[in-house]
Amino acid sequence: MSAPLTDEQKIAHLLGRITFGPTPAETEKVKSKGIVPYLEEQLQPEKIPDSLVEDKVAKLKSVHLSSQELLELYPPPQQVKAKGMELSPMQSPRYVVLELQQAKLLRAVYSRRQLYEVMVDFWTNHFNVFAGKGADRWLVTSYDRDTIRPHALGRFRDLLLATAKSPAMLFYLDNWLSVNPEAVMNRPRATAAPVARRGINENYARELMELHTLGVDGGYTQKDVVEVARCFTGWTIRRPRGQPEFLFDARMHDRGEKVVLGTRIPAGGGMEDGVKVIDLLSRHPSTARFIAGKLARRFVSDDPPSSLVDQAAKAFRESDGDIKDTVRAIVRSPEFFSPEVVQAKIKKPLEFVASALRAVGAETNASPALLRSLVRMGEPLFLAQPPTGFPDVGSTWISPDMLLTRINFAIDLTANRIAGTRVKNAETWAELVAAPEFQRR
């Protein structure tokens, strides 16, 4: 049986799992507060001053834009073709994304409210969506801004719902073109979905129980997947190349009776039957335990402890899906403190780049030269295809290219060969950064 962490063990082990990785300063912190003072802080992020790392992002103009700014002032190729216009590369849609990804890796690792940013990590996964797809490299911008941050740390049903409303998800997951076959159509010009492909779409109703809430083993069945569209029908957008907002379209809803899970939704409804299902999703035993499946997952093992995951789901269930409190109920656990999980993660990319320019004092612009590293090792941020998001398992991250793509990343980070990132003294962390175990938490 392995002896019990010390209190640096602790300090060191609490800082690798709940920010992007420790810094001097943080250390001292933690010594100087104690853990769970230091952790309490940081389910607080409202009352911590990021003036650091606000006014590097300021400097960023398309991640304060609304998505129909983003649309005009980065318009679509084909448009600009149409025009005749000639546009700098700083104008087009891809500028939108880069800023997008050097807000969120500047936030890594200079925020202080680092809890709060590895949250957001996480729920930008859960709830992934591809800003490559389409109206997707306007609407992301948002996504991340105005759906996931404002709820990182509030109630699960609150950012179940925003995601649900959210012109980013109703685009990526096709639900926006979500019609009752049935429905009277004679909508108005300012709804976008295309009349030739009316009709329910299953995706976002599929995703939603077995990768936002319930989870593949969660209980439900194809017919469950079919009444929870039948629900989402007229949730849509209003135009998502135009006036890109969340609109509900009463003519494109089934207005029939549903049940969901063996509950009854009574006909003649309308947007309240996808909030119902929201409901009725958030406060699911499948949820709880799914959601807090994978929390653990994050904070202490890829295989975690069933003790662990059942403690956590019981304060999901028992706060009525309380983020804070959920979080709170894994990293003051004794399976969090065990020996076993100590060095037991393999970072995603991110958190290596992330934790390597903490780790050494970096100043960094986040430029494109860095944010190339994380494409090459295999985490381009906000572009993850699938819904699944990117894993949060070691096998996914530890084959020999891999590994060989982080080393030469610490090689040139050392050797300040890394455009708009320096750092003092370089050669004194090249043994640090280049290290086996520097690529765990």
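Numbering follows the first chain given and starts at 1. For the two forms, the rigid core is made up of the largest set of C-alpha atoms that agree within 1.5 Å on superposition. Just so you know, these numbers come straight off a predicted model, no measurement behind them. Compared with the form predicted together with its partner chain:
Once the cores line up, the CA of Gly262 ends up less than 2 angstroms apart between the two forms. With the core superposed, Pro334 shows a C-alpha displacement below 2 Å between the two forms. Annotation: Cα of Ser88 displaced by at least 2 Å between the two forms, core superposition.
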Given for the second form:
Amino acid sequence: MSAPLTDEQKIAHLLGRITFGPTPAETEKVKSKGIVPYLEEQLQPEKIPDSLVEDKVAKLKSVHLSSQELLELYPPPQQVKAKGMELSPMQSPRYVVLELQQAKLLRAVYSRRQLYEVMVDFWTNHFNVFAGKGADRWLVTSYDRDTIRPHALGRFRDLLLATAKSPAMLFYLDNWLSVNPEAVMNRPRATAAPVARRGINENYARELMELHTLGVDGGYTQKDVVEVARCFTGWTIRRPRGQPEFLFDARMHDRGEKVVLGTRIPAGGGMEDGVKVIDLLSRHPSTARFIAGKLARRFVSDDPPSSLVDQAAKAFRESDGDIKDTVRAIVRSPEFFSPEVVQAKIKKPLEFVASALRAVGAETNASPALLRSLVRMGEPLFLAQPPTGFPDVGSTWISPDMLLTRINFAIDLTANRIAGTRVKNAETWAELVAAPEFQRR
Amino acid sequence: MAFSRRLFLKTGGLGLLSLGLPPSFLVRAAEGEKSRRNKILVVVFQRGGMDGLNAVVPFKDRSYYSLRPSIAIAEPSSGKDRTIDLDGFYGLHPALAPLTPLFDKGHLAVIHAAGSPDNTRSHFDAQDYMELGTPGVKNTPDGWLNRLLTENKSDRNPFRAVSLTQRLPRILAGKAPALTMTSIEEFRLRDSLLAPALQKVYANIQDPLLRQGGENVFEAMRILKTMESTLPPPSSESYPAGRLGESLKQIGRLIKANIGIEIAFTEIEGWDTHVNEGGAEGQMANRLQELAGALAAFYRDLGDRMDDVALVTLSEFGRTARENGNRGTDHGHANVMFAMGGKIKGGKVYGRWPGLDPGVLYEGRDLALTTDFRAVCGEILSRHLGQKDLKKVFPAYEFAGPPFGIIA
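For comparison with the form predicted on its own, provide the form predicted together with its partner chain.
The complete assembly is shown below, putting the previous chain first.
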């Protein structure tokens, strides 16, 4: 057994896990406040004033616009061509994702609501949407702002329902096109869906259980996938590139009876069918265990002790899926501060870059040059293609190519060679940022 | 190597020391002499689950057309946008046209109704199973390409196995060193003066993940540096734009460099066609076009060297036999594989056709599997790479039945 952690080690460890990396100021703060009060403060982000970073984010215009406004201001190329519109180069749709990436990186580096930002990042990957898929380019901004952020430390069930109804997810996992095969309609006039399509699409239903709730071994069958897909028929988008808002279209909905995980959902439930599935899945014991396991992996180690996962799953169940309670149970557990898990986590690229900027006190405007380093390290923000999002297991991030890119980032950062990012006495930091120890938290 | 060899002979070795080059340079130069034309296996993974039924079309199976009213590819006949007849029963998707010369020359084989026997329809489990080489078993610690490498432990050359991806794929994870690289040109330190100090730091840490990572990085950079003068120029062959073409181009260059590469891996995404898959044209046709263009360019680029190369394609599962409500297909079961190489006995579609009648579909919906991907890969491993003990690579798989004879 290794010796228990000293107070200083505990603080460094805590900040490595619940923030995007320690800074001298934050370390002092925990020292004077104490670990538990600091954690409790971080669990109430709405009470932490955060004007420094929000002033920076305010300058990123697109981040504050609705999906509808984004489509008007940064119109899709097809529309520009069809209507012969004259646009300024600044109206290219690529700015929508770029500014969203910049906002995320700025918040990771500068926000005082660090644990909240860590949780936003966690759920963004858990409920991944690929901004590169068609209309999603214009939908992820609202997804981040209106779907993920309001619930990141709230109730899991609310977050799950919000994602299920979000145009971004409906588009990404194709549910907006899932139609009752028996539907009697010439064409779904309320939507932009192409003519004469009939039949369910299993994509969302499968990932809802496999990735969002129960986990792949959580005890569902192919039959359940089909039944869940039937429940969600009619959960669609009014017009993805015109009026991108949630719509329940009763004509697309399968009105028959369904049986999901042994629970009967009577015929004629309409939109309630989907809500019942959300309730059923968010309260399922497999979900508690799956979410607890993923959170424990984020905060403790790639292979977290099962005693800890049990405790966290219990906190999740007993609080009816309260995310704060679950996080609290993990961070306040004895396992959290056990010497074995110190430096056990490899930083994801976002964590590595943000922690480097925080450690050296860099001034940054999150320029495209900085975002490119994240791409080269394998984490292009909001652009994970598979529905798993970016993985949270160390070995996936330390391939030779990625490690070399990380070392080169350290070299560039500490030579002040990254446009838009400045470090004082840069060269004195080279050894720290390029060190193998700095790849871990 | 030619440069250092000349220099070595001229100076009798000793002179090098007086030029300020360390003795390790001599060892390196000698290493270069060993480089040889070895056999190479290239694996291309198609992530997302390719729709094998539209890639290689069983146009004589009556059910094919009734199952796919809006996305089926028309029977071979004159005119464009039709299946390209291979043998009177199967035909290639028209976007795969660049592959027909290879098939006709007998250097491209098709294996139909092949894949992983596990019934999972999860992308992530199915990919893991295929990459670990143990369908149904998730906790296998290493990928099957890595197990292939550990058979010869003495050789630590990181170029033995190269993945042209950022992330190390599971198929190559394991004890033996394996390299990932996205570009040969950019695989260098941005400040070479720092190299010695950094190399030392990474070599002296306890952390095995970062120590091994650092070792591979610095060793690979060292080898590339010694080969600077002998590395063939980037190919002038026209590869299609996109990641697959770029990575096959880089793989081709590494093979021609005789850098000791035995295994290469790359991947192409975008096969998860739940919606608007398209038929002769459209979403999947675009992917197939990129695939075929890249494979054909690689084949032309390597020329005679294709005799040393066997390339196989894998995809985690096929797709539903029936099209869904969105002119797409959902996750299914058996798929199609391609094998390409100078010694591949191509010009033929291998595998028993299970049929598409409703009564014989797997779980009532998917193409049934008649060939385990391990049977195909195993045969290539033993005949092409001389792998004797296939059990080490594919544990728990019984290599029963007569060989395919897919490779000479």
